[in-house]
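Shown here is one chain on its own, the form predicted alone, set out as structure tokens.
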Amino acid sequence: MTAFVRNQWYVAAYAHEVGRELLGRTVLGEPILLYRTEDGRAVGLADRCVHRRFPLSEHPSRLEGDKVVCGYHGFTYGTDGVCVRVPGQTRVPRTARLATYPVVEQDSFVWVWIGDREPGDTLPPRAPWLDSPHYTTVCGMEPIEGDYGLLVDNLLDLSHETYLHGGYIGTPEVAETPITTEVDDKSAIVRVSRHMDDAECPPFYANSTGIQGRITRWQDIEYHAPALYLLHSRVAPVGTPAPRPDGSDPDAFHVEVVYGITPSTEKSTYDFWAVARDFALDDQEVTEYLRSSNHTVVMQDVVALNALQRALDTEKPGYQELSINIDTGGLAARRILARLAAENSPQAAAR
């Protein structure tokens, strides 16, 4: 199992996910309750009423004002968690609060600090291209049932795109060119590049972006530790002039993938995915067929992890895993991770 990484931002829903209704996810093995104020604000509360562990977030528990009103019993929570009624009498009792979890609202996600400590001046990692008006977006998330270590070795491998992708985003070319891999230890990011200069064009980009023939396609991977994923792609026709000094690259077509790996348990993930692109940005036709085609891919590693887990979960102790060449980005983030979990245990807190 890959340790939890406390005292982190973790991506909880999107933005759009919150509102009056109340929501209810389970991050790090934390039931949370998530909704948004009469003014707009997002709030993140324990999802477990205090007097019989109701899930505050099932119905028909329910919104009064900024309250949020259990329906089992009816005791009542403020935003800051204090209970501020109690049925059948006038003392509310002193320990009746639940616990709250800092908020922050940034690129189209919504996460949530878990830890032992307050978060102070640190705050998420970004994915700007998310809610800016030069990028179209489509989104969505995805259950897994495995350990989001899975998740993290899958996204950092993507020769598996030849394999399990082939007839959408995968060619030969992505599983036969090397990658480079470059680790930032201090700040716990992990990146690894595959650029290819003459490959077949994936159906995924031919339909969205017109291209005919064959492209030069581009796969640059930034995995910030421990929750966020940035796949930077570009694809252009073969012959296309290469990005300008300044950075500009007018005659490419980018694509900016992002992933909030999320683990709910031990053995379960929430993988929010978006695709976000800098062309046809009006073009509602590229939007659904980007939409369904990323949700086939999500879906066809969504189904490959499951089984993997399953297997796994049969292999007896002390099996031997092997790793080559392509494993190098997914093995620094398993150091990282192993790091991370190790500095921000109770018990390193308690040293």
Given for the second form:
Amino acid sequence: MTAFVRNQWYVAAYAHEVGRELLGRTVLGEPILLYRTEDGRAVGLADRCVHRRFPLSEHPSRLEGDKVVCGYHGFTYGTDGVCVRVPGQTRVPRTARLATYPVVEQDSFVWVWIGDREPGDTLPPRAPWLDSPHYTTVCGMEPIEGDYGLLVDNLLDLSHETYLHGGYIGTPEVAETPITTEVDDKSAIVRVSRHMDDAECPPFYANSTGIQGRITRWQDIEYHAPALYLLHSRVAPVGTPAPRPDGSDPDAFHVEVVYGITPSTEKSTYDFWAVARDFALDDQEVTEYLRSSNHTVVMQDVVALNALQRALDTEKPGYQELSINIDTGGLAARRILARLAAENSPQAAAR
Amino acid sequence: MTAFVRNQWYVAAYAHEVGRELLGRTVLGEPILLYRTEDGRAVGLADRCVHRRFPLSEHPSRLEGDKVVCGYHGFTYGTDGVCVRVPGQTRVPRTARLATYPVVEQDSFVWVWIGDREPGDTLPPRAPWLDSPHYTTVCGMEPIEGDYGLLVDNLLDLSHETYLHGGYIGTPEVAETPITTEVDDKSAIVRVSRHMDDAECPPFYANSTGIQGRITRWQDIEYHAPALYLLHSRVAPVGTPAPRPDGSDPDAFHVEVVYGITPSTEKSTYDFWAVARDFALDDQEVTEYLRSSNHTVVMQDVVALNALQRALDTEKPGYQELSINIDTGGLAARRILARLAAENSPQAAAR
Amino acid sequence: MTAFVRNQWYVAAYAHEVGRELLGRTVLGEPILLYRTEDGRAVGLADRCVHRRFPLSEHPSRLEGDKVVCGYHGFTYGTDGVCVRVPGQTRVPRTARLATYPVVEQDSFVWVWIGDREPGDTLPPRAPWLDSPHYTTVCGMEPIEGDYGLLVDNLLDLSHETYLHGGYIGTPEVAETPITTEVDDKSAIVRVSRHMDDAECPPFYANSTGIQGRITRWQDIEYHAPALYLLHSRVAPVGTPAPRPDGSDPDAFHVEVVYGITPSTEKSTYDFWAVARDFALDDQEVTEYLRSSNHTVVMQDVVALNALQRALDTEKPGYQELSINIDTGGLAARRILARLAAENSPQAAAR
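Alternate state requested, the form predicted together with another copy of the chain (shown: the form predicted alone):
Full assembly next; the chain just shown is listed first.
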């Protein structure tokens, strides 16, 4: 099992999921209650009543203004976690207080900070396309019944597109084209690039861009361990000029594929996925095509990773894997995750 | 997990459930076979054939007169547990004998004794209303996927009615009104009383009694640890005279709410519930209303306690609860259960 | 739990199940991939890609000629298990190789060898009736959620037919008639015989043979531990001459009941069952009757053994069984299995 990395921001929900209904999510094994105050601020509290541990996200718990009322015995909490009412007596015990979770809304995500330290000035990594007016985005979340490390492996090695996602986003060139990998240990970023100069155009891009014929296709991965994965995808007909020195690239199509990778329990993971494009911004048909198509692709991963987890669950201890060049990025990610996990373990915090 | 208390009577079934079909129930982890002889006596035997441990309550095991025939190889047992026939030979091994369970039928329940000692003269506690001609009763049983201690906690603290059962039996006054608690350690009885002098009448009582307007509402709990819970409920329009010195109380409505709390396994419980009333005895509409309404209330508890058990299953060891005044009865019950469990453990028996 | 016996042949599938679709079966806890080459040879390989342990039997893994292509990243293997292609590079690591399983097709079964040693000249035991032109066979496979030892117990003691399979193959005489048992420790064969000279004819035989009235019924069991069970069943009207000295027996009906007993995991078993008859060879109605009737009988066993396993799962350690004469064969089988398991354990192999 891939160790959890504490003292980090994780995507707990999309902003549109957090509202005036109580929402429960479990992040790194911690049950978290999410809701929005009447003036629109997202709140994160421990999702267990201090009295008898009833989940505050469970029916019939409810909001009363900005306060949360436990559905079992009516213990009532403010947004600061402090209990303000208990049944049958006027005195509220001083220790009646829920843990609070730092929350940041950014780029359409609600991020929560999980850790022993405070985040201080640390902000979550960025995915600005997701709520930019220059992009149109489709998104969703699918739970995976597997270790989050399996999703990290999956996304760092896109050669699997050719096999698992053939007919959607995979073509032979993805698996055939070598990658380059750069590891920034200090920033905990792994970059994996695959530039295909003359490749088949898979349906996902042919149907959304209208390109007929072969393409140059660039996949530039930027994994901000542990929680955010970006895939900068550039697609253009063969012969299209390269991006200009000023960075502009008016003749190519750009898709920003974003994953929030959120470990829930040791063997379950929230897979937040988003696809932002800089073309056909108002074309609803393209929007629906990409939503449906990418959902299919994500479900292919979910089914495969669930099967893989079940297979690993029956492996004898000490089983072996065999890694090759395509795994350079994934192995670097594993090393960074192991280091970050060790540095941020409760034991490390205690020293 | 709440320890099991051995050397006690537990409700294994309603009398009407025990007949000429074989019935299997697991009480304190012990699988028990229940049936009724041709002349109407309830029998309790170990529910595992001595041969290969096949459950005698499982199809196609069957009764042959008063004898039980195992559905696998035909080992046949009398009501005393003694094996009287085995296949392929005339000699029956002397040791072929099922454990028997003392059984008492009382107050519409079939009680079984679980323990190392014999019950002697000890009888189960009483709930005479359930088969009294002066009361009309509705009842049922719902399994809970949770520790029986969660149900004890639930029933000893009725402030939860306001929140979990709002719109059925809960009103604001239940949570607001302080309780008085009396603990009889010797008899292992906990009494919790809440007398509301001027309270809203919840639909459960308004619709069954026809009272319009506010009520005095008394809740007098009597918990006979570990297995029987009684709630003496008195409801009357505000201004109704108090009960007379001789105990009669002709102007009020009385409901006796009875729970048989039967631990099945470490994380499952049989919740036997009954509601007996002393008014509108022959009014079928009231009967059906109370049956349906109380079933809804019980299921609200079941859903909440199942959720609570799942939440507790993921708690880290050493998690904390916070108790307040309303928990006085529940905490007393826990202490009594812990003491009884220790006094009656197999280890204690061995000393 | 009954220990696994390694260095043995086990039925992994029927020949007709192994074709150009990838088939996954787990035998003695080992995941095995089965398929057939273009020229018809059955192949058995480890069902886990060496790269990231993805199951090769899982969609979208596929055959490419005689090679298996992993559905996750395209690792490609020949029938000898050697990897011949990996994504993104031309060099294939030398160690990229799947374990292969010796496979024999015999008597309509695909047998695989599970063990540390090679099978050498050892062949699986025979059940020649299953693909003989002188017999007509119906067959199937049902998974049991139980220890394979429960199925061995079940089949070695047919007195259960009277109780579990009454109305199908059981009559009172089966349970009443004593057995004779012979144990050949060296060959690991247990023989149990029950000859009923004057017995009721159960529907299974009455409807298939057309016999009206009472029968002589012989049941001669031959259990080749651990994997193959044969029941030679002879049925004839009372008064029919005995088999002739030369072994021919033209006036009786013969049914060969064959079970492949294949442990899958510690608590799951493949129950391969077949019924071959030497009469009414072309009578489709008899064929369908026997298929349906025997499937019902097998499912009665499956339901009972699943229930038995669940019951045993909750037994306290050290629970007792009580054995009688009918268990002689089953107990002998257990002893042989325990000895074979010990002799063939990985620890024994290491000495």
